[in-house]
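Single chain ahead, written as structure tokens, the form predicted alone.
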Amino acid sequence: MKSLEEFLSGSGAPADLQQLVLVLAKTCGEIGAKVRLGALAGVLGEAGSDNVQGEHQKKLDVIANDLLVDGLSSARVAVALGSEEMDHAIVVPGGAPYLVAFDPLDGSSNIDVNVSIGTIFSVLPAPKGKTPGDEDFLQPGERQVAAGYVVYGPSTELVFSLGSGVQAFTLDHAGRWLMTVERMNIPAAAKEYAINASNSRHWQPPVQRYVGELLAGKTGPRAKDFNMRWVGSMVADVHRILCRGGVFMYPADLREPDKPGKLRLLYEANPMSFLVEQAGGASTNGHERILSLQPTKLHERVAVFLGAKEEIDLVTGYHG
């Protein structure tokens, strides 16, 4: 099996970008070790603090964030770091010309019940000739030079793209990342969908129409049956789609009509959309391609529909 180092050395990516990915992989391996020990390491439960969005932090949220900040800063593989858990970006003097935005531990609600969680990352080019600030992270997702995630499940897997397909690597017992999927692909058609159905009464009419058709199965206008899957961890749900197809939806709803959605554009929607498009799928906010959106703030939220192209085109079309 090809190692991560071997793949990167033959990828044609700049040496400093290769090093950045290696540092991310190493640090996520350390996070994975904490996750595996769970209660034995005293890392479960609430941290007793809130993040910038006012959400209660788990101990592992804080630990994962600290490991990523320390690892990326000490290696100087990026000049600025932005995190879902921090108010503002951190500048790394002398760092390589990249900005890294990350969700250190996606799926926090699943931590204490031993369900798959993960780390999501996005790499953007840094501005030239200036000290970077929050505003420099506000780039459309199509400008990402790399993006990916690590899923901490029965095995620890790194899934990422440098802009030429999506590759998957699995961490072995010796601490090596070995390629297990050379090119991930999302079929254009799908029979599985992921959405939190408990919110159905709050969905906007286009989403109610679309999911209603899926629920009708063979007796409805789609004339085929669909299965629903929902983990509640974006990494786990998107990983399933990259492995075997399907669609993932986290729409805006009528409870807060002025808010465009819940998932973070920079830390979740953009990197996952980059991967999905690289794997042949599609991703929109219900109206526009997510990777074309112009961010306006560091912690901006957005609705997300991603996965099998035929299904995403259909539900996006229902939004008009």
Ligand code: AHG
Contents of the next structure:
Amino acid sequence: MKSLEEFLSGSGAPADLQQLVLVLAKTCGEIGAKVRLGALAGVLGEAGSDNVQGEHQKKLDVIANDLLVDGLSSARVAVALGSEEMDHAIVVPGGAPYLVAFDPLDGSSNIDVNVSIGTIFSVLPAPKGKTPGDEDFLQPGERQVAAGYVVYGPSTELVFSLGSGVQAFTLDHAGRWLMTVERMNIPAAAKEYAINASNSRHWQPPVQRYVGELLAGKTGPRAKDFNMRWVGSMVADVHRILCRGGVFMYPADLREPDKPGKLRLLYEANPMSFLVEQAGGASTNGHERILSLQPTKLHERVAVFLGAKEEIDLVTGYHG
Ligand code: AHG
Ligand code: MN
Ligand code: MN
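Moving from the form predicted alone to the form predicted in complex with the named molecule:
Zooming out: every chain and molecule, the one shown earlier first.
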């Protein structure tokens, strides 16, 4: 099996981007080691602090964030770091010309109940000739030079793309990342969908219509039955879709009409949309392609419909 180092050296990617991916992988390996020990490593439970999202931080949110900041800064593989857990981006003097935005621990509500969680990262080109700030992260997702995640599940998998398809690597006992999938792809047709159905009474009509047709199955206009899964960790749900197809939705809803959705554009929707498109799928906010959106703030939220192209085209079409 090809190692991550071998894949990267044969990828043609710039040496400093290869180095960045290696440091991300190494740091996520350290996060995974703590996740694996759970209570024994004292990483469960609340941190007793809130983040800029107004969410109660879990201990592992903070630990993972600190490991990534330390790892990326000390290796100087990026010149600025943005995180779900930090109000503003931090500058790394002398860092390589990349901006890294990350969700250090995705699926925090699953940490204490031993369900798969992950780390999501997005790599953007840094501005030339200036010290970067929050505003430099505000680039459309199609400008990403790399994006990926590590899912801490029954096995620990690194899934990422440098813009030439999506590869998966599995962490072995010796701490090596070995390629286990050469190219991930999402079939155009879906058999499975993911949405938090407890919000259904709050959905806008196009989502009501689309999910209603999935629920009607063989008896309705889709003339086929669908299965439903909702893990509550975007990384786990998107990983399933990259492995066996399907659709993932986190729509805006009427609970907070002025909020465009729960998920964050820069370090959840954009990296996942990059992977999904590289795997032959599609990703929109219900109206337009997510990777074309012009971000206006670091922690901007967005509605997300991603996965099987036929399904995303259909549900986006329902939005008029
Ligand atoms: P995070 O833990 O980084 O805040 O992300 C959680 C997100 C995402 O991973 C998941 O798909 C979604 O929240 C689940 O939301 P609900 O709990 O509302 O279903
Ligand atoms: Mn998240
Ligand atoms: Mn998070």
